[in-house]
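Just the one chain here, the form predicted on its own, laid out as C-alpha cells.
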Amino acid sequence: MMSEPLLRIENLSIEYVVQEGTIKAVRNASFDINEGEIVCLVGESGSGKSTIGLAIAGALPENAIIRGGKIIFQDHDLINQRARTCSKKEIMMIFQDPAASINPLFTIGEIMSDVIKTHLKVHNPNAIKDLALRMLRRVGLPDPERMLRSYPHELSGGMLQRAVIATALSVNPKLLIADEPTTMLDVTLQAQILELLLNLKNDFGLSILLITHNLGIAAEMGGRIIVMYCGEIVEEASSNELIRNPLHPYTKGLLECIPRTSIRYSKLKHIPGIMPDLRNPPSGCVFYGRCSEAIQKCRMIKPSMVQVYENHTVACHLYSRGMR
C-alpha cells in the first residue's frame, strides 16, 4: 500500500489584487511531494512558482487571495489557519537573497535564538546556544562561535546563506522550500550550496521544494521536475526523463537556452516573445503566442494534462489522443 504524500497541492488558484486589476498568478496547479523527495519547480520569472512556495509557507502578501484549491500537508489543509499554526515549524523557507530576508539589526545568534524559542519552545540559553552552534557546524561554517556574534553584513553571501539554512533546519522541519537559493551567489558557491542541500536532505530525511528558473540546476538536484508557465503547470517528469526527452515546446525552449561548451554559438538562443498579461490570460494554451509548434486548436482550447510515458505528463495538444 502506497503511503500518502507529505504535501499535496490540489487545483490551487491564487490571484494578486493590484491597482491595475487582478493578476491570476496561479491557476489550477496540482502536484505532490513525497517524504524525502526533491521536487524542482521550474519556470521563468512571473510563472507563478514563487507564489506557490509562499502559499505553502503561509507567507503570501496581503494583496494575495487564494481563489480555490487545497494545500494538504500531513492530512491538514493549510488554507485553514488552525492547521497552518499546527504545521508552522514543520515547513521552513529560504530565499534567494539572504540579506533581504533577515533583520540586519540582530546578530546571527539572536536571529537563531528567536527562531528556536518561537518554534521549539526552548528557553534555556545554554541549550539554545548548543543547538545553534551544532547547526552552524553542520552547514560547514568555520568558527561558529564568531558566527553567532556576527551581524549579517559581516558575512559573505555564501556564508550568510549557510547561516540562513542552519536557522531553518534548527527547528527540524519536514519540508524545506528553497526559493532560488543560489541566484545571488557566484558559480562556485552555487555548486557548494546545492551539494549542501543534497547532503542535508539525506542526513535529516528532508523533503525539498526547490524553486528555480534554471533547468541545469534542477537537473543537478535530481528528483522530479515540474515546469510552470504563465501560472500553469505544463509538464512533469523525473529529472533524467525530462532532460533526456522534453515534450512541451516551452520545456524544449528552456533547455535550448542553456549554453553548452560543446557547441559553438553565433549568439545564445532565447524563447521569442513575452509572457501574456496575467490579468487576462489566454483562453487556450498559455504558450500559444510563443510556440513554434502551435496548431489552430491551441488558440481556443486549453490542453489537459495527459500521461505520455510512465510518470511523464504534459499539457499540450500535440500529445492529445490521435495527434501523435
Partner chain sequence: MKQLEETRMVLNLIIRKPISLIALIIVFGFVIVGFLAPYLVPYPEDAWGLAYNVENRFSPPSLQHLFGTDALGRDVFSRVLLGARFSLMIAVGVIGIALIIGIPVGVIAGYYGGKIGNFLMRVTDMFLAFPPLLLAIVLAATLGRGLLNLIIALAISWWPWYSRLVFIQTNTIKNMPYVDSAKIAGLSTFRILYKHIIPNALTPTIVQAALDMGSAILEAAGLSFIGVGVKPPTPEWGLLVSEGWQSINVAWWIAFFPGLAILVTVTGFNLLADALRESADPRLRRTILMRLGIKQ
Second form
Amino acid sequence: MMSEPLLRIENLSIEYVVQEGTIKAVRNASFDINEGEIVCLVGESGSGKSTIGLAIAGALPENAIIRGGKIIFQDHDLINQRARTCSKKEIMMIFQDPAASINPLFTIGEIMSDVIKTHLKVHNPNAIKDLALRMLRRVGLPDPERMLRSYPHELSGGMLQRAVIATALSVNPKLLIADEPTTMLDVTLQAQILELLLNLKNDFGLSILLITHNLGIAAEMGGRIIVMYCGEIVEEASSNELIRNPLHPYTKGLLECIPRTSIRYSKLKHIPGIMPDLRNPPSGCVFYGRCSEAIQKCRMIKPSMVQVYENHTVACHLYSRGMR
Amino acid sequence: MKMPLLRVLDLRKYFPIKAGLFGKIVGYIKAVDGVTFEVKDGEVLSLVGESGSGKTTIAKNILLLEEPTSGQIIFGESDITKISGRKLKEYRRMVQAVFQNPFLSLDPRMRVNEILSEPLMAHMKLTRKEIEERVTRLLEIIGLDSSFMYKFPHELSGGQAQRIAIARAIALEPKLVILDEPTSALDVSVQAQILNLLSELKEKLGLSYLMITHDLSIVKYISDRTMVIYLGKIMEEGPTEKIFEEPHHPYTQILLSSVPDIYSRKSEKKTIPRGEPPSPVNPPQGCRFHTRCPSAMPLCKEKTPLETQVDEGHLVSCWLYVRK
Amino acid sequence: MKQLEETRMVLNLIIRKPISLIALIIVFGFVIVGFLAPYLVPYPEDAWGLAYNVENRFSPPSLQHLFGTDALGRDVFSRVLLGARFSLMIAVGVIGIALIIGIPVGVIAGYYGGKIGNFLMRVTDMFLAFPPLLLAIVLAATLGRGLLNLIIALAISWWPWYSRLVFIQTNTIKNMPYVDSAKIAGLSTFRILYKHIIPNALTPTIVQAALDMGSAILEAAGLSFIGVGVKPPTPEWGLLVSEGWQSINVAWWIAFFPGLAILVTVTGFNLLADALRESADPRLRRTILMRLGIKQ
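Now that we've seen the form predicted on its own, could you pull up the form predicted in complex with its partner chain?
Everything in the complex follows now, all chains and molecules, and the chain you saw is the first one.
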C-alpha cells in the first residue's frame, strides 16, 4: 500500500484572461508527487507546465483564474487561501532566470536573512547567519562568507542559481519547484545544477517538481516524467519506461526529434504542424491535428488517462479498452 | 579539394574596458584572441562554445557589424575588413545571416512581404511585380503559403518567424550564411523542422554555413566540420564525426558528457565539470582551460599549448597531445 | 490594420471609464473651440481687444455677458473663448518645435554616437541642467513679449526632454537584431534610419508629446501671468487672469473664468494622459478590462 502523496493535483484547470481572449492554459490536469520523489513536468512552450508550477507555489499572475480542481498539499487544499498561508514555507520555487527573481539592490546575505526571518520567525542574527552559511555550503558555493556580502550582479549565472537554491532551502521546504532552472546556463553549469538537485533529493529527501522543456534533462534525473501538450497531460511514466516505451504519439514524436550526441543519425524527424490555439482548444484529442496515427474517434472524443502498464498511463484512444 | 570560401586569419577582437570620468582604458576583454579557420565552399562548419567563448563576436566580425582589432577575414580573394562602397555591397549580397530569436531579428512593424522585399530592393532593380513573384517563391521554398505575405511577425509562431528570417537570408542567393544559434529559441519539435529545412536549402541552393551554437547535440545533424572554442581560443577542430567519436581535448569531452541525453542516467555520468568559467577580462595564463581541466599539468599553467594534428584535419590545442 | 485596431481598443477603454470619457470630451471640446473660436465669439471686437466700452465696465455675469465684462468693458466670455485658440496654438507650436529639434538630435546622437553624439548629448544635458520653467522665463524675458517669442522660449526649454527620450530609444533599437539584419541585407544607413529606427523610436516619443500638451498650456499661461508671455490685448488665458487679478476685489469674474478655463483644460489633458498611459501599458490594460468585467 502506498502512503498518501505529498502533493495531489486533481482536475486542475487554469485560464488566463488576456487582451485577445481567454487562454485555457491548463485543463483537467491530475497527478501526484510523493515524498522524496523527483517528478519532471515536460512540455514545449505553451504546454501549461509552468502554469501548474506557479499554481502550486501560489504565484500565478493576476490575470490567471483557477477554473476548477484541487491542489492538495498535506491534506490541505491550497486553492483555499488560509491553507495556503499555513504551508507557504513548505513549498519553494526557483525560476529560469535567477537574476530576475531576486532584488538586485540587496546582498545575498540580506535576501537570505529576509526569507529566513519571514518564514522561520528566527530573529537571532547569529542563528540566521549560521543557517545561511550552512545552506550556501550545502549547495556547493565556494567562500560562503564572501558570498553573503555579494550583490546578485557580482555572481555568475550558475553561482546565482545556486544562491537562489540555497535561499529556498534555508526554510527547509518539503517541495521544491524548479521551473527551467538551467535553461539560461551553459551546458557545463547545467550539469552541475542538475547534479546538485539530485543530491538534495537523495540526501535530504526533498521532493522536487522539475519543469523543463528538455526531455534529455528529465530522463537523466531518473524520476517520474509527466508529458504535457497544449494544456493537457498526455502521458505519465517512470523515466526509464517513458524513454524506452513511449506510448502517446506525441511523446514518440518528441523523442524522435531530440538531437542526440551518443548515436549516429543522418536526419532528424520532426512533428509536422503547429500547436492548436489555446483560446479554443480542440474538443477531441489535443494532438489530433498533428498525429499520424489519428483515427476518427480522436477528432470528436477526448481520450481520458488509462493505465496501460504498471506506473504508465496515457491519454490516447489507441490504448483505450476495446481498441487493444 | 574544395576551395576555401572564407578564411579567418589570426582574428582578434578586444573590447576596451573604460573607467572614470574621461573613459580611461583600464583593460581589455579579449573576446576573440587569435582565431584562424576557414569555411570551404559547400561546407557546414560549426563553431561550438559556451557563453563568453567569443563565438558571437566572431560572427559579428565576419558580418562586418563590428571591426576586428587585428587579423584578416578573406572572402574569395580579398580581405573584407577594410572594404566599403560597391565592394561592401557585393560582400553583403554574398554573406547573409540568421539570428537566434526571429522576433527580435524581424522588424515588428513590418509585414512579411516588406521584410522579404527589403534585401531585394536594396540590391536589384526589380519591378513591383517581379518582387512579388520572388517573395512568393521564397515563401514556397521555405514551406509557407502566400497567405503569410501580409502578416506581422507577432502573428507568427516561433518556427514560422524563423522560416521568414531564413527566407530573408536566402533572398539574395548568397554563398555563405552565418547561422547564429538558429534554433536555440525554438521548441524541440520546431527545432528539428528548422534544422531539416536548413539542410535541404543547403543542398538545393548550394550554400555554405557557418553555424554558431552552444548546443553540441544539434551540430551533429548539420555540420561537416566542428570547431570547439573556449574563452576566445580554439580548443579542438576536426570532422564532426571525429569530434563526437574521439573527442581529444578534455574540454570537448566534458562538453559532450554535459549534454543531457535521453538514454543516459545522471548517475552513470563520468565527467561533470567543476568550477565556473573564468572571466575573459583576465583569462588564465597558459592553456585557458587549465583552471577547470581534470587532467591539467604544471606545464598547462605556464605555456599556451601548441596546435597538434592528431588525425587528418583533426587539430587539438592541448599539451596532452604534443609529442615530446 | 494593427494600428487601427489598437486605436479602437484604446478608445474603447477610455470611453468605458467615466472620468476618462469626461477628459476626452473636455479635450475634444477645447480643440473644437480652439479651431472655431473666431466664428463663435459673440463680441469679436471685444475678443480681439480692438474695442472698449468704458461705460459698461465691471458688469457682472448676465445673459448678455455670460462671464461679465472687464475693466475696459470687454466681454470676458468672448475673450476666454478666443483664448482657447491661443492656448491651442501655443501647445501645438511648442510641442511641434520641440519635436522638430529633439527628434533629429536624439536620432543622430543615438545612432552615430562617437564624437558627434557625445557633443549633441552634452548640449542636451546642458539645457536639462536648468529648471525648465526658469529657463523659459529667462528666455521669454530676453526675447521680449509676443506670441512667437513665448512659443520659442517654451520650445527651447522643452526639446532636450524629447531628444533624450529619442536618444535612449535609438540607442536601444540600433542594437536590435533586426537592425543588424537590415545592415546585412545591404540597406543604406539612411534607409535603416528611416525605415527601422525612426518608426520604432518614435512611438513612445509621440505618445509623450501628446501627454505634454496640458503642461505646455499651463506653462504658457504662467509665463503670461507674470508678464513675460504674450502682449496685451491678446486674450491669452494667463494674461486674462493677470489682468483680472488687479481688480479681483471689484469684479471676481474677470480672473475667475479664464482661470477656470485653464484648470478645466489642463485637468482634461492630464486625465486623458493618465488614461492613455494606462491603456498603452498592457498589464494595466488587463486589470482595467477585468475590473470592467470585459472578456474579449
